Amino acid sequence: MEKRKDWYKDLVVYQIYPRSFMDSDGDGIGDLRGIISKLDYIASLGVNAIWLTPIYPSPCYDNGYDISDYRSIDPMYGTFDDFIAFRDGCHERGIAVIMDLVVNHTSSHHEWFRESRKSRNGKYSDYYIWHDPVDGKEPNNWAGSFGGSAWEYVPERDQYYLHLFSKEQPDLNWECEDVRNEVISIIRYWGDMGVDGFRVDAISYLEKAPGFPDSPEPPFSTGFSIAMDINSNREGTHRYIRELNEKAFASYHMMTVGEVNCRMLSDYHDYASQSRHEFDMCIPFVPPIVEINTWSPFKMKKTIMETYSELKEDGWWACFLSNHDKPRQVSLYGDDRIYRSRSAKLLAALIQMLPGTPFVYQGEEIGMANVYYGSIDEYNDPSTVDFYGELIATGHSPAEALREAQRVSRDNARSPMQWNADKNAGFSDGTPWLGVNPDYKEWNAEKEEEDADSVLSFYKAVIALRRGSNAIRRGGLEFIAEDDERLFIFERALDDEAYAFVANFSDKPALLSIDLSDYGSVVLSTTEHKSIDSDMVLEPYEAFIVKRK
């Protein structure tokens, strides 16, 4: 694919979830042949970029976010020549392959680690970080993002690893130049293979806090206190992003993107300006119990105000409001229930209309919403299982740990992929690995397609009109009523050209009452709205986009 410098910003990414994407062979488990088979699809969206989360060997601990071999592909999803038919039919089809790098951590079940834990002395032994046992515990009071503590003790060395996810996660030590090389050397593989990029998973933790000392974070109910924020954002973290784009990732003129731990505003100028040649954006991860206990549409919009006025010198954004680390995001920022069609659009028309790189994540295109398991039991994600067991450790009941654990749960986003009102909604023939949401026989690709006021059929509009607009592509953001409680209203414009976007983020009626004479009829609306007028009252997560005469 041509690559201009920025060739990034022109991209709309589909993210792929491929482990509940499409069963090609009736496993219950999506895999390669499954997503070639809906290359078509994909295409039909009007996107120009695919992001595979990780396909590469791994016990699944962490749904493949814990690598242990970063050169081949899981069995599971196939070999590594329907990657490269994965690979060529994206291509052919003007579609770039983006995929996911975990670098800040492995698999223990990673050769590294294997041949690490044996000894002081072997050729791996410094590739993680290991430590004496202090007053024969653990070094410090750091836990784990998923429970525990995050030191694990090995008898062979008489030393605790360090693992700031789960213990089958153990950390690199990106001190060691061999490491570095490592990294590089799998970055340049890939791109060999004409891979366009990649999503680099929990990149802000590669330095770690110098002497480990405890974290002044309160502890949990297991004694141990949370220890991503002491270990975010060191300045030895960007200088080892900067060597990696400047010996793997610039060579190839690769799309990149980290999920980073955005503390403050400067966190994101930091690894998304293009003076400080580490991303191209960033994507901030923030807990979902965090999210959904405090957005608000007000709050949305001075958050995209305030990293626009920090990035739009030198900086590009990463624009998403879901991924398979959060819940739907109609369930969370919509209305799933009686707007549940308008207020999915909504979401579609702000993602596409706002500056950045659009990321649309697989499903949210028909509108699919949380799925609400009825046990504990039938979850995967083990952030759910341990949250579930840290409520009822601080005396929640069952009933109240499920239904808090439902409200965040990471599998809201896995349930499989809704295709048609088949059974297992088209998904497999066989019993799939995670249990598909109910509502799949009203809401699925197959019947959206036939539906011109779907969902589906405005996701296709929007980002048709995105494509073909240099405006929403590259213009400035300038919003209008800053202080509006419900109103979300923006002009893109660049040149002679400009767009206006206007939306009620609420599920009450609300006053129009601006000027809005300078622009034309609708181009496109989630209700049956076709032109505007002074002081118009706007229905329930109306949302439309107009153009300047």
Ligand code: GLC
Contents of the next structure:
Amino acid sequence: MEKRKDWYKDLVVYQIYPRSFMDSDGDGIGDLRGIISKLDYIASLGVNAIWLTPIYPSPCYDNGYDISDYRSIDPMYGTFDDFIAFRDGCHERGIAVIMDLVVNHTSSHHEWFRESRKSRNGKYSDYYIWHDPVDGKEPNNWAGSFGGSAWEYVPERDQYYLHLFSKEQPDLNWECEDVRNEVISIIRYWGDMGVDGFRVDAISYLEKAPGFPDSPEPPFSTGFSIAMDINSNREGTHRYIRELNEKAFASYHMMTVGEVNCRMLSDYHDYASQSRHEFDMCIPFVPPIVEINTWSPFKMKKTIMETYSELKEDGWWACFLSNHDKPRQVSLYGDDRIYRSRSAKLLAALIQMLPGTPFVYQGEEIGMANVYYGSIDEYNDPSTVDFYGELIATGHSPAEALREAQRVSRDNARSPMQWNADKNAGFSDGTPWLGVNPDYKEWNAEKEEEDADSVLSFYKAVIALRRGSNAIRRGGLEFIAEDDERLFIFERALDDEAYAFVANFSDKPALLSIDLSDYGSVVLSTTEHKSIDSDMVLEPYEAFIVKRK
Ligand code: GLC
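What's the form predicted in complex with this ligand like, now that we've got the form predicted alone?
Every chain and every other molecule in the complex is listed next, the one we just looked at coming first.
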């Protein structure tokens, strides 16, 4: 693919969670041949990049975020030839291929770790973070992200190894130069294979807090405390990322997006401003824009403004509301009951109208909603199971614990893609690895494709608008009526071209009461309204885009 200097600024990325996208061989798990069979569908959305979550060999304790071989394809997803066919199918359609790079940790089944755990004196002994017991116990109070201590004892070495996620995901030791060189060579390998970029997983924890001090966070029922913040965004981590950029990403003009833990606004700048030569943009792991419990449209607006001011001079950002780690956006920020279609369209327009590179997560374009499984046994995600266990351990009833788990579970976004009203929503002839949302007869791609007024048709229209407009892709951002709690209005302008996005981000009618007489007719709308006037009442979740006269 041809790559101009800042080509990543003109992308619209479609994220695929391969396990759940399309199964071609009836084993209940999505695969590359399944994705290839849907490339025309993806191209019809108007996107020009696909990010695949990991498809490398993995024992799948964390669905591929535990890699046991960085240079091949898991047979569950297909062969290397299938990958090449996928790459070519994308490139023929002008779609860039973005892979996931998971190098904070490997799988405990990776050969490096299997060797490292054997002894203190071998080629791979320093590839991971080993620590002697302290008073015969774990070196400190750190908890792994998916429960229990972040340290696991290995008798062969009489030492503990560190895992900030599950014990099947040992953290690599980035102080070791051989480790860094391995990662550089993995990136170059995929660059030579025609991969156009990487989404870089959990990358803000590379350098750990010196001396491994206890975490000050409140302990879980296990007595261990989450240790992500004290290990985030350290200078060494930034240095390692710059090294990857210089020795690998830059020479292939790769698009890079780091998944990072942004604790302060300046963190966005540090990871994603051009002058720092780290990433093109970042996906903050827990950004206020998607904070599940405390978000509001007003807070979201403030966060967008703050991030924009921090990055507008020299940086860039990824713009998204959903991914495989979050609940479905229409359930969280919209209304998945009364105003499902309308609020799904509002969210689509919001993301496509903002500056930054927009990311569409599979299924959001057909209005897919959270799935509520009836028992904890039907959930697959380790963090959901751990969260449920913690609630039970702290005195919640099973019914309460299940309700909370249903609300926040990552499996909400991982249920199979709903292609049609046939068996298993057309996802698989076999038994799907995770239950299909029972609403698939009403909400599926085939039905949406036949309806000019569907969420899917709206996505196509708003993506086409963005791709065809310099003002929307590259222009400035100005909020109007910024202190209004419900109205969400902003302008995108460049040279003589300007568009305004106007939305009532609530389930109650709202008086517009803003003079928009500079703007002409409605270009796109989530309702029947085809023109605007200053005293109009916006219906619940009504949103439209108008062009300046
Ligand atoms: C990232 C991934 C998530 C995974 C974690 C550990 O946050 O998005 O799915 O569990 O890293 O690799």
